[in-house]
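Here you get one chain, nothing else, as structure tokens; it is the form predicted alone.
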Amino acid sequence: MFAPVRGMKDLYGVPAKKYRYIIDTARRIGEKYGYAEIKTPIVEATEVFHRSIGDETDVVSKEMYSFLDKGGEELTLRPEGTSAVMRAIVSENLAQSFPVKLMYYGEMFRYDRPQRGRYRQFHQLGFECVGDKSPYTDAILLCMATEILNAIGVFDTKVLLNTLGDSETREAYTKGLVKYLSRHEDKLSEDSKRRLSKNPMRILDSKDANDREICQMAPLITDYLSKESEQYFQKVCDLLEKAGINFEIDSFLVRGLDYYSETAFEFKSTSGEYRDSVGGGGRYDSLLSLFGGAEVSGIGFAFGIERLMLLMEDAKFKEIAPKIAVIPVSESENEVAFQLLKSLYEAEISAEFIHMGTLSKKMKVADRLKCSTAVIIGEDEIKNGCFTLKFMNCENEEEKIKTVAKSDLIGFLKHIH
């Protein structure tokens, strides 16, 4: 037998429905505020990433799936959404005008090792907002996100909130932080000393022991700041503290791709046994020029969907839609039900047709499937041109079952749906 590639998950049942339940709601509220849907290829030019989010980097350096094409083309499954839908903005020629926001979602591929909420093929939601640098953009797609965790049951969560500033602030801060990891180079990691000289912001994202630990002594990149950065950055507290949003200054927050600048943030849990991050994102100057684009600013961000998906299992989840069984007696009655499971499609009611066995294990089919009302189609019953309706759920016996007439049958089941 064949097992899913490591790191690598089959998706269905429960897990199934929730994905399409956490896709489906913000959907719902992305385009509420404006965003369009796109969808690009799982895989793009390797030379996408590469210029993008930076040579530098864990996901470039280490983590992404490459390999070179039947023609010799150096391509690559993507890591992530952002770099993707910068290209695809450039080549579709999408920016007619700004700003450009887009939304997506689908698979991304990391070489990483496989934990909870955390695969080598993941999922991930995302949304773009191109060509419109203002605090009040940043503030409003943090509440747009704040609002689609709240949606989909995901309430304990609170914003780690950093600036990394202008050019003028990087600049600064990259001479501060060098001067600082300089004196302890003898003691940090193999991939610290090598982004020393390259880039020393890195290093504050690095996962090995020993560097977090020199790090927490490092200079802040807030000590930095230009006037028009601490002044941007406050507007973005401010407006954040006004809209009810839960969110804690990190000054360490750097996030995992060199093309952030300015606001950059991360959503947390806080309560249950998966306390991580579930996605983040930032404001980005200048990517969309790199795919020789307008010079223009943009900030997204995105959402692990299996992370989201770990939170639901202790919050509110909501099924799509109660289903109705339709149970002929017997086969005699299969051709009453078939027209009678045909007009229920038409009234866009969820309906399964259990057909096969005795009434008996009909019956069990139908829980199983977790049927809330059983429609029983007898000999009687179409002799009457009646139905039988059994409710599931039910527990009171004489509101168990209840018989209604053949031509107010799917007025009554929108009802009491």
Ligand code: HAM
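Numbering follows the first chain given and starts at 1. Only the largest set of C-alpha atoms that superpose within 1.5 Å between the two forms is called the rigid core. Note that this is a predicted model, so its numbers are computed, not measured. Compared with the form predicted in complex with the named molecule:
In this overlay on the rigid core, R368 has a C-alpha that sits 2 Å or more away from its partner position between these two forms. Once the rigid core is used as the reference frame, the Cα position of E331 differs between these two forms by 2 Å or more. With the core held fixed between these two forms, T46 has its Cα displaced by under 2 Å.
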Given for the second form:
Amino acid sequence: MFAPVRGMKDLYGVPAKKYRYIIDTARRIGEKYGYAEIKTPIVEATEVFHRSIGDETDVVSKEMYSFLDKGGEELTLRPEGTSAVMRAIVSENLAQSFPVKLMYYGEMFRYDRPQRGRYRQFHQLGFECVGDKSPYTDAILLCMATEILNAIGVFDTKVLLNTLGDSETREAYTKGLVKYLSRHEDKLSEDSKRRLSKNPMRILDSKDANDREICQMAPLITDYLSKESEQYFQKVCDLLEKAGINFEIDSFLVRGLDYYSETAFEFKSTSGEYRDSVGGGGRYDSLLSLFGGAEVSGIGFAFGIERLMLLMEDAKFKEIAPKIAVIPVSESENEVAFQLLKSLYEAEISAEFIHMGTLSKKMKVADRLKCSTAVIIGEDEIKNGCFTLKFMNCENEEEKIKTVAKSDLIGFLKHIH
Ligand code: HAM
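Can you now output the form predicted in complex with the named molecule? The one shown was the form predicted alone.
What follows is the entire complex, opening with the chain shown before.
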């Protein structure tokens, strides 16, 4: 017996229905906000992710599924969608004019420690708006994200919001941070000691308990903001307040990927037991140019679909649409039943052909498949040009059975469903 690979799951039943619902809803809302769909390959050249996400991030340094293909090319199963979308905007020449607004969904891969809501193969739903830098764009994006959450029935969430400033801000902040962290260097984890010289801001995202404690007293980026970044962030906050978005400033939020600047955010649930981030994103000032594209800013976010599913109610997705059971009494009626089935499908009526075993066994199968009505076709029915209908959920014995003329059947079934 084979099981799925550790940290990967088969998707079926209620979760499969939720998945479809999330995508359909997001697509509808995304189109309203002007986003077109893009599907990039699951595999990219490894360099695509090294270049954009950053070598010192956990994602690149520990979690990527990288391999050499048979031709010796270094490839990686995508750990996120933003880098691949940037690569595509440049390689497919999609930026005829700005902004370019793209949405995507699909499988992502990170070799992380599996637990509830954290998998090695998971799914993201993402949006990227490239070539438009304005606090209004940031606020509109967050309004869209909130609208999607509400539309799929995830109501109790808040946005944790921070700014990572412009490059001038980060340069000044990095100096202050290194000064502080150097005083505690001997207590830092090995990873963080290395990052102190290579990429000190990554230490703020460390999962190590000691590192976290040290970081609690670290200087805040908000104290180092350039005038422009401060005004920009203030305007984003004002607009979100006006739009009624539930947000909270979290000055320690740095995100786990290197490409962010200015606005950065994560979505958290405020009720229920699942409190990890259900989504995250932010602005990136030079990502497109890293791939050879124009020097323009962009902003985007991605939801983790499995995490959204954890926060959605199951009840609505357990409902089964009404379905007709087409039941020939014996093999001799199979062909008439087959013809009927075809005309039901042509009339867009959902139906099952149940033809194996005795009549009572067939009725049991109809019950198990939760069919609402059984259309029974026997010798007499064929002779008289009619069908016998049995309403599976009807309690009243007299109303449970009804005979309907062949020519009236489709109209009748459409009427009762
Ligand atoms: P991220 O924060 O790394 O951002 O991932 C976004 C979301 O994907 C997370 O909030 C979480 O819900 C989900 N996620 C991440 N890792 C896992 C996992 N191992 N299992 C289940 N769900 C997971 C990004 O990936 C950025 N590309 C988002 C973005 C778009 N920024 C700008 N544009």
